[in-house]
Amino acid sequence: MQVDIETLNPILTESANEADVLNGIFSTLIKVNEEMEFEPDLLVQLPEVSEDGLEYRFELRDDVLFHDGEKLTAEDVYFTYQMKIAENNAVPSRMMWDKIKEFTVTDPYSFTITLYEPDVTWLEYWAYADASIVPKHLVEEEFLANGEELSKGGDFSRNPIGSGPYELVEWETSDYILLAAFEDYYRGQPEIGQVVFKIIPDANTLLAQFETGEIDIYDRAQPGQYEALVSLQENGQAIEVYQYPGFVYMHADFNLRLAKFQDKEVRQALNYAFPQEEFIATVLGGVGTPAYSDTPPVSWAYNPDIRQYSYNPDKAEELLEEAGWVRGDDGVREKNGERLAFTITTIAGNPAYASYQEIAKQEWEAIGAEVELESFDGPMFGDALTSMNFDVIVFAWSSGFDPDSTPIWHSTQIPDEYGTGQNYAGYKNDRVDELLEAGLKISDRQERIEIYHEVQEILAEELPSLFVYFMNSVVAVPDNLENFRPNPTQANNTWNMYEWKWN
């Protein structure tokens, strides 16, 4: 993986590379399979939902161990819930936790939750490590001990104890983690003994090491490495190499704060003067589509007649015009004594992002902006984006299946107004904010449809976000691994490592 990691604690996670290692370490309720069904995974049966739509009834297997040998009860669900809505603790989001109404456990592998209202949506999100059940015995002695709070540096954030099928043996930072298989896991311990996810920020050393064969297999490879990874396996190199469209979309972030990001026609007039078609040929060898908004083709959601911005460098210095940003003597425009200038903050190590920064600076510097560019790793990206110190902040966002986006537009998702949510950008709409609501409580299919068409006309309308590219995922693995199922959602492609075996 190219981005370090910051926790292993699924109550504070938000990356999909911790997700992929909190898939070895934990369990969670349901799973979401390859084919986007969901299937039980700590309960028995997917739970019984009542007609109302307001209640669920959950049956837990009762043979499901922690690594130290404690049993999972409905005990340790209802206490990583308490823990998701601590007003204390610095959960990414609370959205989907807010919802429950009533939490009642019946008996120590049965509990029901109600919801205030419909969600059709709500099943989902206890399907993603973030997710995950976490062990009450070993968890809330720290919990209470910080006032309710857990940090990403805490006790248990380094040392995780879930009932997954590996457990962590070792976490050298920015270096490797080491899982070993749980032999009491619930399933069977898993036929593969060892389990290494390497950090490796430079995504030509992981190609480099894939071709040696010093990693097995190389996740979430650079679209512009795809036909390398093609090469290696037509040169004869045992490999399997896939690519599939998914949920994530790459983007650049306004922060909406700002008063230079405030006028519309400027997010138009940037995405007018970036070449988003040259740069998905040139620098990502065609693997990935052009987006427009941020419900990608994959999804039944899909709204393919929204706005679209081809690149017209001509047509963003008019709307800059129009707006009132007038050019000053050294070329940067400025309007009411502010200079349009900003800083390009990215994900170091990443080709594409990196290559977005410098085609963005020279587009938009020709069309009267002054930019600065700034790299950082991990952590360092993770506090620029987490207390919104940014002017435009580039990054990919993973979509689920579903198309409601709730955490990332409404208003009240805004985390320095309501202390919790994904609206790093800051963006209000009220029309958006009532479509999203509509959307949740609708089950029929086309008339949600509707709602996520306009949702997403809005969105490529007023650009609170460049919506850069859709990515297909690309990933190559030996050719003898059995039961590797890519899987395009949030649960990634380690969400059924159990099964995988060599043979």
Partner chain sequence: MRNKIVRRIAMSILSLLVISALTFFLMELAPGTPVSRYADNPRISRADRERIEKNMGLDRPAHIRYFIWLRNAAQGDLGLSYMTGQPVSQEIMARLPATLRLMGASFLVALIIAVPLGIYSATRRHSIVDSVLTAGSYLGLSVPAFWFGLILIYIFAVWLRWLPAGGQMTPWFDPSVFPPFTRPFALLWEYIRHMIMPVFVLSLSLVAGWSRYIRSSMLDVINQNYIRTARAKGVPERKVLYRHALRNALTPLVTLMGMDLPAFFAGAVIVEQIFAWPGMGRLFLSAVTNNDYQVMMGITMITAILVLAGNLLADLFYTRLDPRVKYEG
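Based on the form predicted on its own presented above, generate the structure block for the form predicted together with its partner chain.
For this one, just the chain is written down, with no partner chains and no other molecules.
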């Protein structure tokens, strides 16, 4: 991994790095497997849902032990939930936990959860590392001692005790984390005795260490390194290189509050004038999947028949003419005294974003726009986005594998109007609102497919955002590592560490 670990308390983190390690130390109620299906983990079976979609009944296994020998019970699950919603805790996100109305422990190994309103996306969040079950008997003490507050840097965060396949042995800050197989893991002791997570910030050094065998698994390799990894394989290194599309998509959002972006022809024209496929082929070396909406091909809700915009600058100019945008003396198009001039903002330091900016500027200026470029480092970029102080903004969203995208497209999620949500573009569409609302209430997958197919159709037609590509994940592992099954969801590739073995 390239970034330092911040904390090993699963309650207090959501980042992918931490999740990689936490998957080893902790267990979750359910898992999402590589086929993106739910599997019970700490549960005997997947929860039963009541008719009205409000009540979920869970039954726990009774043979699960924490690393200190204590049994894991429903009290621990309840406590974990309480920690997630406690006001003072350094929990990053409470969104999914705030949907819970009532949590009732019925006996040591079963409990019931009632929601305020039906929401089928909700269950997914019990499957990720940040919903790992923590031992009440250890964490509660720290919580009470600090005035009912868990700090990311507390004792438990440095010395976590979970019920997962591995125990923490040593955590050398900025250097490595060493785990050892847990004898009493309920599925049986894992075959691989020790696992080390090394923290190596420089991607070239990481590649060198992978080549020399100082590291065995190179996860989250940058797209640019895919070729290098493949050539290692071709040169005889005994490795397997995986590349697969995931749920993270890069996109350019329009600020729809601005008059110049209110004609959908303008947005479509800009999409026609951007050579998406060539961009993926050259800039990303093919390590990416074209996006036409926000739902990736790996999703069960993916609609392959939506409108696509293949590169066609002539068509773009035509659309602009039709919409009344005519070239002025300096070649820049105007309509009602408004010039088609804008700035593309992005996060500094990401080569793909920078190339997108450069290419877009060149191509869009050719069809009569005037384009300025601007890149900010992380915090400044965050400010531009959340204050909605941008024209066109380029970045990536990572979504869960459920196709619901209410926080991003529903009109009640426009922050400057409702004080909540992440619809920074300011997109409003009654039909989309209706569909998204309906999608949360229906659990039948076939019916949901129809709903989300229509959402994608509308998005591809209206283009509140230019969808560029779905990032492909690249991971390389030794070819004698058995049962390594890459997982495109936020469950990460360490989701089934307990099954790994050398052969």
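Numbering follows the first chain given and starts at 1. What you see is a predicted model; the values in this text were computed from it and never measured.
Chemist: Among Leu43, Gly246, Phe79, Gly328, which sits at the hinge where the C-alphas switch from fitting one rigid part better to fitting the other, between these two forms?
Modeler: Only one option sits at the hinge, namely Gly246.
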